[in-house]
Amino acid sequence: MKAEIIGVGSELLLGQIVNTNAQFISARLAEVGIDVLYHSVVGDNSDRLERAIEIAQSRADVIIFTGGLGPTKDDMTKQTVARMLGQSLRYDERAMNKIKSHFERQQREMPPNNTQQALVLEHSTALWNERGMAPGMAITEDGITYILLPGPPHEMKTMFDKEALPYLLGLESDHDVIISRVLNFYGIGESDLETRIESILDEQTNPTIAPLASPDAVTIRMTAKAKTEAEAYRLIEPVEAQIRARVGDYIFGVDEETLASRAIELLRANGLTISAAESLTAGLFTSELATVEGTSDVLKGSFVTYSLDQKVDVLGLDRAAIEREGVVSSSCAQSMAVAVRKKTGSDVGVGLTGAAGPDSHDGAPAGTVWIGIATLQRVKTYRLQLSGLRNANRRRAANFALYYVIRQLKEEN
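That sequence in the form predicted on its own, only its own chain, can you share it?
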């Protein structure tokens, strides 16, 4: 099959948001052997959308739309597609009940235009929206499959994986099962990672191996094609074992695991609690932990001690020692970690201090970071020399602290 993706929304053309939906869908379709030959973006204009659809019909077997399924007048994707296919619209009862329940829970009167979100093409298969209210839809007419998805990425991604992709695969009576497994890395760059597993990449056939870098991590997606799910996983297992043997020290999790979720999982599994004293990150480390459900089971608390006075008055650090060694130092990070662990009664204490930039701080060049981790067994410090902009350095420092917590817990437990 040959596919075209049409993003609908003037905000895409105005540069107000980036079309990450097309990137996500293209990657997923590539994994199952569907070629994406064109990306198109159309503003909120029915006539221009019609022309884009006519062009796509001339060159694609699958046309996937994102956006334009909402309740406002500029949301016109399904109305335009329905008109071109000669179909009317019907209300999807399941979606309508969800919309009504949403407003009832909030004790708000539902605006009449919200009912528009529950409309789907008359002869289409409605795609359930787990994360939002507007359903998607899928229909095949005259040899062309039309998939309509919501615009918000958190809604679209879940719907595509759970609803749209199975629909597409179901069009072929004898399709293979496609299984992916993702290894998540931290503390190693994409080029270094690829160099270490170069021979594995050179030999890849099935499964395929795709490294990908992001601002917060590096991932390797292994994708296998087989007749059954079990067979696909058997193909992945030896390749994963090879990769782990070479760069396993940098793997912090698999699939949807994040640094924060993996840290919380390890703390919970070992019956441990954690606390933090943050200077340059100003709460980013603790905030990231709190994104994980159930964090309250392990997180005791935290202190943002940005100034020297707060480090002395709140944490009880020795002023003379800090002035002698420097605020941006191994000694300060270690003292912060030990102090916050004792102050909160936690099993693990984390201290973060450094010079976020753009200027040097207390004699340390911009990008210098010290992370202290105090456990029941030992106190260890880690030094980073980052080279990004101020807030990028702060975010990376928080992520590195999570990574070092994971490594230290794995070493000690």
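Positions refer to the first chain, counted from 1. These figures come from a predicted structure and were not determined experimentally. Here the rigid core means the biggest group of C-alpha atoms that line up within 1.5 Å when the two forms are laid on top of each other. First, how it differs from the form predicted in complex with a further copy of the same chain.
In a rigid-core overlay of the protein, Thr66 has its C-alpha displaced by at least 2 Å between the two forms.
The two forms, fitted on the rigid core, differ between the two forms by less than 2 Å at the CA of Leu376. In the core-superposed comparison between the two forms, Ala392 has its Cα shifted by less than 2 Å.
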Given for the second form:
2 protein chains.
Amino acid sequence: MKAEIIGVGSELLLGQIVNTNAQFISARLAEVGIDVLYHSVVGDNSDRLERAIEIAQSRADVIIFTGGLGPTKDDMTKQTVARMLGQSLRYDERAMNKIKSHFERQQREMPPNNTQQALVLEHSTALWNERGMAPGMAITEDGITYILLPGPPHEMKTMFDKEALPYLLGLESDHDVIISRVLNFYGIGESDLETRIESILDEQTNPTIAPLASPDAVTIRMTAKAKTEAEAYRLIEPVEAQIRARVGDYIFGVDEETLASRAIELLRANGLTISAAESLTAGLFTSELATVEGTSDVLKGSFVTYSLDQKVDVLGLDRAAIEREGVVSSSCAQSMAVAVRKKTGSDVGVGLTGAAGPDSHDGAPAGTVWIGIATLQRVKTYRLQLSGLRNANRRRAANFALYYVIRQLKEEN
Amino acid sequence: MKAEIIGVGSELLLGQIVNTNAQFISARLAEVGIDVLYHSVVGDNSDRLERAIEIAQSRADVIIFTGGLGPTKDDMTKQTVARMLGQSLRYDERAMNKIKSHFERQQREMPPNNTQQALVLEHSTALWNERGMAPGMAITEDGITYILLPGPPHEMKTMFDKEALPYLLGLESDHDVIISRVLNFYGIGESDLETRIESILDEQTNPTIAPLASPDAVTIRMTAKAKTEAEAYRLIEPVEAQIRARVGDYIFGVDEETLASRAIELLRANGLTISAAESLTAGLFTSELATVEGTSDVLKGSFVTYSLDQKVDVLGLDRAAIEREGVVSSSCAQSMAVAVRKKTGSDVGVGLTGAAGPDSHDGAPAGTVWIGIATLQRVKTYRLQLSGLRNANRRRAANFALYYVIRQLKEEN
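Alright, leaving the form predicted on its own aside, put up the form predicted in complex with a further copy of the same chain.
Expanding to the full complex; the earlier chain stays at the top.
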């Protein structure tokens, strides 16, 4: 099945709201193996909607509409579809009762246009709106299925899952199971990653392999289609093994795991606590750790030592040594890591110092970062040379520190 | 002018990301009076993209593309447009230099496919990508303007404002000057704000007044059209004065000013330094201050005291008092603020404690936050009851603390 999602509403074209409905429906359809080939958005204009529907009819066999089912004059989705399919509208009794009793409960008189919400396409299946007034509709005509859903996301989502998706799956005589697994990478660029696994990418059709870059990570999503879940996982397994064999060093987690959640998990599994002394990141590294629920058994506390004075007064670093080696140096990162580990009594101490930019700092060019990680076994330092803007550099420095903590813990434990 | 926005990328059709680019561009075009009649989304498939472009050519005179300009094989927007317009691609020297120097600075070898990012349509105007590698393109052929923008929102937004919009406005033969001024609010909800200035909103057509809510602030954008810049500002001035008279207390800054930049500016103007003791925010408040360039004269350093032990050991708080009053209490926030001010020798001390969620913390329900702000004159505490998820609550707590610092500094200085 090939699907197209048509969002109806001028507020989308004016940029007042973002089309999250298309994302939700797309993700759901991907899971059940229905390909979405296009999204469209049109305003509250019947002629333009009609033309958009004609285009969709020429390229899709499932057309899903969101929006335009409300009681006001500019709501015209079902009227337009009805005209194109040569159908009239009928009142859906269940929806009508819901609307009437809503106004009765509120002891308000019902504005007459509200009954229009209960109108559905003559030969359609009405889809129950658990969270609102306007029912949805599903109808299949000349091999094309039309699903009409309300615009408000909370109404749409419930209706989609409980009413529309079962209708769609009932249409598929022999439908497959779709399973996805996501590998999360750090420390490697998207194009470098693709180059290294190119031959795997080229060979694979089931599972499909889709690399994706975001500011915080690069991911590879493997999606397999099969008769059963177990069979789908059996298709994914050898491909994952192949990818891990080539670029496994850069994989920090799978599916919903983040750098922070993975670091916390490894610390907890090894019964370790962590603290940081942060200069350029100024608290961002520690705050990232605290994004994970219930971290207080692992995260003790940290110091933001932004000025040289703070590094000396709070951490007890040797002023002369810093002045000799520079604030942005391996030795400063190392001293910060060692000092914070000792000061807080943590098992792991992390030191972050660098020149976030735009200016150079203490002789180091913008983007230079030193990360120190002190554990019971050893102290290691890592150098980064970043090229982004100030806050991208700060963010990447915090992420790299999380990544190196993960790597070092894996090596040592 | 009638515009259509085409988002290119299979990750949109798979529901992995939401098409915020279409919203951003739509809102900007609405401000300058360019009608957006359709949004479309297609995957990384050259044939389907070509058909989407043919449809757009039949109904729009400005076609704006986002996505598909990257270095990988599935990036094919410019190749497809080039083929349809019968043009070849040329290397843009400025972009090429940026890509080369990026890899040089990182001391990494450049994967060969990266140079493809510097290719632009033969006869197009290259649009500079301040925040990334791939340049955009603008070209007008047979009365239709094609604007190609990168997919990552932060790259796209900067390029749109600085490069694409000026190109588009230059196309209008007798174009007016468009001037926008943005008022930034905190501590007030969008609908409350709209209700309070409803009569101003209803009356105004030039400047237009557009409220917009984001997770970090509510803004009002006033956009005036006039023959000259000075004239446009003269139209905006009285409307801004009207708005300030009604809801000025909630305005923390204008245009690009953030809560952090405004706080830093006020501190610097008064010759004051700041430090924080953070519990639930775990460094986020301090990190927000450090997003602003050159803060080291104002920001001394902070303590993340996540555990009770750290609050006692590092800040020297009275364990018995905390155990009596609770960690999430006015007195704890106050003690943290006073202690960090003293410990660091700062002029302003900020204490943040609370239950981020999802669970309650030390008897306080999730979302309860206490903020203490200690200055030379006084110590004040503020209570929040937030209702979001864990990290939204942490973020809002940090933002509210910045907002209260700004208010308190304005009152006291």
